[in-house]
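The form predicted alone is given below as one chain in structure tokens.
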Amino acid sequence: MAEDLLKQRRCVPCDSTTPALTPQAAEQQLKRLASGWSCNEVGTEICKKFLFKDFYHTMAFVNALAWIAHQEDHHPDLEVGYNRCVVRFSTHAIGGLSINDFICAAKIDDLNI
């Protein structure tokens, strides 16, 4: 059977009686993610910091970015400066981390910019 690649999956929806993921699923799921990845202290929050070398880069990224959340209908937090944006994912209708916010970064991860 074919290795089950998060960036291959899609999001599912969402609710209030969906379970978060506890920490120690979390930290298993984040193993399958590129380097760069960490997750809060409480469990609740995955973020990766990425670099470039320009204000266009930089854009171009969040433009992709944009487009597979769009795609995915789950959206992170971005802090975008420069050269630099920083990508936070939970699922916030569940107070804290679903298969989704693994997806959505595996998806990220695949961009080539």
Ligand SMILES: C[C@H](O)[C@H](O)[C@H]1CNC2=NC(N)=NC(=O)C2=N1
The other form holds:
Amino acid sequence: MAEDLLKQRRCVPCDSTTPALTPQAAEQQLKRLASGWSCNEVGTEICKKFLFKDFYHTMAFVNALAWIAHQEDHHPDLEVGYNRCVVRFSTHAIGGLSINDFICAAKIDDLNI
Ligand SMILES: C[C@H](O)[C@H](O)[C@H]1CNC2=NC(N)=NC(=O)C2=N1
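Can you return the structure of this protein in the form predicted in complex with the named molecule rather than the form predicted alone?
Let us now look at the entire complex, which starts with that chain.
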């Protein structure tokens, strides 16, 4: 149900027949995430930059994130540096955003690293 907490939901398999979220629907989902996430102009990707104390904490985050991506079979693009990780989610199968992108984003926000 739409009211359920995103972080408690599981990703659902998508294929090319799954309709992408409209930019308006994506904006609504964006409001349910912690601060820092933004959507690109064309509504096909969400992005957030996470900052950490040092490389150890950055990699702890990346490893925890990788486990979530593996469990959900939904994978972000990452830019990793010494104390930062930029996370981008889009649903490749549809060339846009699906609820899976927001479910994974909410789970990652919940990591608290
Ligand atoms: C077969 C497998 O489930 C698909 O290739 C999954 C894997 N991870 C994925 N990750 C993302 N971000 N989008 C996808 O469409 C996607 N598809």
